[in-house]
Each structure stands twice: as structure tokens, then as C-alpha cells.
Amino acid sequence: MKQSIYQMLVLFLLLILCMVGASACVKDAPKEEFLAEREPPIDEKGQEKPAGQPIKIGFSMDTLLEERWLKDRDLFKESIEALGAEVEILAANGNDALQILQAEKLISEGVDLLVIVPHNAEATAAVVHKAHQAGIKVVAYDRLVKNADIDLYISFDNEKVGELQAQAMLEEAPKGNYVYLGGAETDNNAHMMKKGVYNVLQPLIDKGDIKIVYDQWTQDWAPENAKENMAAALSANGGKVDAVIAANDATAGGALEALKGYGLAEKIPVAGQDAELAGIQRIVQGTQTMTVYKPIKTLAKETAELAVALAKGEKVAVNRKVHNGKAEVPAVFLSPVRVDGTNLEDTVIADGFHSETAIYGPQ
């Protein structure tokens, strides 16, 4: 009888321990279906937004301290407010703990989405996981976020821009020795440019008829560090260097400021990209041979309504996925244009990307 008593109270303690753990499996499932799910978007208070109110949108921005990040943040702008929705745009000037704490403050005020171009394209994941636990959906500008789970990233064909650099050069030194001055190492953007450039460049490599002299990254996508490396490349060759090819406009200065020190100035070839006013002067006058002009006004346009749709929980097209390290991303890719002397009428002049006046002067 003791023995019978003695195993119904065993029995009764195992029945409890399963109804304890079964009770801990249910109180994390709905953990995993939260992050999933993406709930609606909260305000500051923790409550859900009340229905009719316009969508707002988060812009977490690197820099304006660059021309073509300023057109940017004026054309999104424009483009949100011509929705009918709301737009809230922070910038954190290369600074990456600025820029995480700039984003969080935007997901703490209840924005229904949150459109980020990353300094860090790595920093920034942890951004996107905060995001998504407030059940606010993220969208990538034009440089991508890695290892993390966005649900969109919109761009231009980056790998392409650095194909339609390399082949400019090739066209005026289709021999001899090349420099490369790639953009941010943590800027993805940079590394699909670089690919872009060896895509084209890499069998006249192999073949003896290019020699890559000089390549190196440019800290910040800084003027003064591209010219510091560019002054490295001459030095390093006695100023024998045949073509440049720099990442962007910004970096193509400061690399031209190197060369004039050399009396080159006039003399290499240099590629840029971005169609900064600066960048197409200098096709004008004869020191930069081509730009990479990449139609920001489409890319601010398209992203707003992306964003504004994604935000009303609709589904929007796409034409592409990428890998960011963590998942295939959705992505929208844009095409860049090459742009020299022969077609500035016909490219940013007809866009109204930049005036005659602008380019040209008052005469």
C-alpha cells in the first residue's frame, strides 16, 4: 500500500514538471512569431497608432556633408510629401554610434518604416534587429546592410558602374599602369564598384597589358585621403601612371589635386562617379575624363513609394536578390549612365540634375 501511495506521488511530480515545461514552450513561440510577423508600429507610449493618421517615415542618413547625399534628403523629401505621408531625416556625418543612436530615437517615436543609408554597412544590422522587434520594416537606400534581415534594398547596379568606369579607361589606355582608388571599405557599395572595375579590367591583367600599380581603399570616401593615396601611387612609381580610377567624384579631386602637383593634372585620364557639379566642371575644362551618373531623383522617387506601400503592408515588385551575408534579400537595382563631354545635354542637363549655368557660368 505504501509502495502504491509512494508511486502516484512520483507520478503526480513528473505531471507537474511537464506542465511546467509545456508552459514554457507556448511562452516562447510567440516570441518567434512577434519578430516574424512585424506588428504594427507603436508610438513612443507603447500604444498602437490609431487608424487615419498619415504614415510616417524614418530617413537615417550618413552624411550630408557630401553634394549628392543633400540632393538626396531634398528629393526623398519631396517625393514622401508628395504621398501624402510624413518624412523625419537625421544624419550622423560619418559618425557610426551617432547614426545607431539617431535610427533608435526613430523607432522610438513609432515610425510606421525606416529607410537607412548605413555608414556601417555591418554596424548597422544591429539597427535593423531593434527596428523589427518594434515591428517596423526597413529598407536600405542605396548601400546595403549586411547579415541582417531587411526587407528591401533599393539601388543602382554598383557592379556596373565600376564596368562602365573601366571601360572609359580602357578606351584611353588600353595599356599600361593603372590606379585604383576604391571608396569606404565599409561602404558595400565600394566593394561591388571594385568588382565592377576588375569584371573588365582582370583578363587584360592576366594578358600583360594592364598592370594595377596601385590600389587602395579611401578612408571615409575623404577628398584629402584619396589625394594622400593618390600622391603614394606616384611616388611609389616615379609618376609613371597611365589611368586613375577613383570611386567617386569627391575621391577623383582629391586624386587630381595629387596629379597637378605632378604636372599631370591634364594629362591622365581619371574616372569618377556621382555627376557632382564639381566632377562635370572638370570634364568641361578638360581634367576629368567621366563620370558615373547615377538618377537620384528616380532612385528618391522609387524608394518613397516603395517605402510608403511597404508601410501600408502592401507588396511591391522587385527584380532582384542579394545576398547580404545573413539572407536573399528583395532588391530593387536602378541603371547608372555614363556621362563625358559628348553627352551632358542629353544626361544631367536634361534631367535637371545640374543647370547650364551651373556647369557652364553666366556666359
Ligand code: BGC
Given for the second form:
Amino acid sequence: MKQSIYQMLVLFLLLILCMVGASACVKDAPKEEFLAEREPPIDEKGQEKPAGQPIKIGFSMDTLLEERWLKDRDLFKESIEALGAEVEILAANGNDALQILQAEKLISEGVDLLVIVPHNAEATAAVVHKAHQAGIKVVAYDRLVKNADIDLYISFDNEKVGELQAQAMLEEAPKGNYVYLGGAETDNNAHMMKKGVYNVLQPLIDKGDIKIVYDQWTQDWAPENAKENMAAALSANGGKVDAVIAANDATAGGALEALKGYGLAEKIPVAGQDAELAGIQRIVQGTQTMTVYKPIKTLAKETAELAVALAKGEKVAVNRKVHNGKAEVPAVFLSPVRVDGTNLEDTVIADGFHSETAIYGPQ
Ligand code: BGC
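Beyond the form predicted on its own, can we have the form predicted together with beta-D-glucopyranose?
And the full complex, kicking off with our chain again.
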């Protein structure tokens, strides 16, 4: 009798252990896929937001001086408003100190969540800290904020952007002297794009088929700086350049100015990114070989949905984790698309990114 009571006790203990074990497994498993639930939105006085009051998102932008960011601004506003939320947008036009001030203003106004396009990946970490102190979550839009506990990062697969560029250039120039004009060193995207380019080129560099004769960052992504760098690359190599990979269309445009001076425009392949109208027109004219199209409408819409959900304290699904120097940041990556003279109709025109009239003119 004593023995059977003992056996029952052991069985009971085993059962409890199993249940604890099982619940621990369930808790751990899906964490990769979802961000943890946080507190519901609070207003500036630290009170819970009354039901029925619209969610307000702050959008702190690096710049509005480049074509793509005007699209981002308009499409993000449209998407936020379609969700019944509100957005306040401030742009710092490349000024780090101003961007921090503007983000602080949005935080002090008590936005429910801050979405940021950092001009400087490192400098904006301070903003994230301030926002969190005020109970406001932060989403990095298109560009990563480094060394900060950001809540979510959403972008295109920037490494893939570089890979698409390099693959396209290799089809045009399988051997020869390559120039790489990188983006702004302060922008984490520029680093990822460069990595993508080298993922593809390195085996050919090792084989001796490709020689990188010039590789420089372009301060602030400015076309005039890209033009200067391209001129330096040409003069250092006596004009012997077989392909140019520029980190975006604006820098490709700058590079082409310098190539014209050497009679090389239209003669050597040039890659860019963004599918900017000027870049697409150069593809049609034959001075630029390709660009990379990133459907900004999708980026803006997805960010708006994720931001509003996070502001409401809801869970959101992610498809990546990116280490930003401080944390494993939950991330969502969208796919970039290679665009050249063969697929304008099916990509930028089909999506209404640019109209045929805008590209080819009224005739
Ligand atoms: C973006 C590019 C853009 C560049 C300059 C990068 O972070 O990914 O699309 O052309 O910034 O604004």
C-alpha cells in the first residue's frame, strides 16, 4: 500500500514536470516570428489613449530633396490615412542635428509611434533611446538605425540590390576594369549594397577577370560628389574603365557627366538604382544600362500597417532578423527588381511608378 502511494506520488510529479516542460516549449517556439506584445498606446501624460482617438504616427525623414523620398512621403501619408490614423512628417534635408531635433519634437508631442529614415545610421540611436523613455516604439524605414534597440526595421533586400547590379554588369563586361561608386558611408544601406556587389564580383576578381580600379563612398549620395569621384577614377586609369556600378541613379547621373567628358557615355555599361525618372530616361537613351526598382508603394503600405499595429500593441509578423551592433532587430525585407530596356513595361510602367508619357515624352 505504502509502495503504491509512493508510485502515485512519483507519477504525479512526473506529470507536473511534463506540463511545465511542454509549456516552456510552446513559449519559446514562435518568438522568432513575432514581436512581443507591448503596452497599449499611452498619451503624452502617460495615460492610456482613450478609445476612438486616432493613432498618430511621427515620420522623421532624412531628406525630401531627392525624387524617391517625395514618393515615400506621399505614399506613406496616403497609407497611414487609409488606416484611419494620422501622421506628422518632418524632413531634415541631410542635417543630422536638425533630424534629431525634429524627432524629439515628435516625441514630445506624444506621437504613438515614431517611424524614422535616418540620415546617419549611428547619430539617430539617441532618438530611439529618447522615444523608448517616453514609451514610444520606433520603426526604421528603409534605412537601419545602428546600435539602438529599434522595434522593427523594414526595407528592401539591399544586398540583393548590389547583386542585381553586379550580375547585370557582368553580362555586359565579363572582364575588365570596374569602378564602384558607393553610397553615403553614413547610410547602412550603402554598406549592404556594396556587400552585394562584391558577393558577385569577388570570384571574378580572384580569377583575375575583373579588376576594381576605383572604389569610393559618395558623401551624402550627392551627384556632384559622384561626378568628382568618377572623374578621379577616369584620370587615374587613363580613361580605361569598362563598367561603372553606381549605388543609385542620382550617383549614376553624376558619373555620366564625367564619362561624357571622356567620350565614354553610351560606350560603357553603367548601373544605378531607384528607377528614378531620369535613370529610366537614360536607359531609354542608352547612356545607363540598368537600374533597380524598389516598389515604394509596397514599402510605404507595409510600414503603415506594421506601424499602426505596433502602436496598438498588436503582434506583427517579420521575415528576418538583422544585427545592428546592439540587438537582433526584427525585420521585414521586400524584393528589389532588376530593370533594363527589356522590362520597363512590365515593371515601372505597369505599376504606375512612371507613366509612358513621363518616360518617352508626349509623342
Ligand atoms: C536608399 C536609396 C536612395 C539613397 C539616397 C538609400 O538609403 O536605399 O534608395 O537612393 O538612400 O537617398
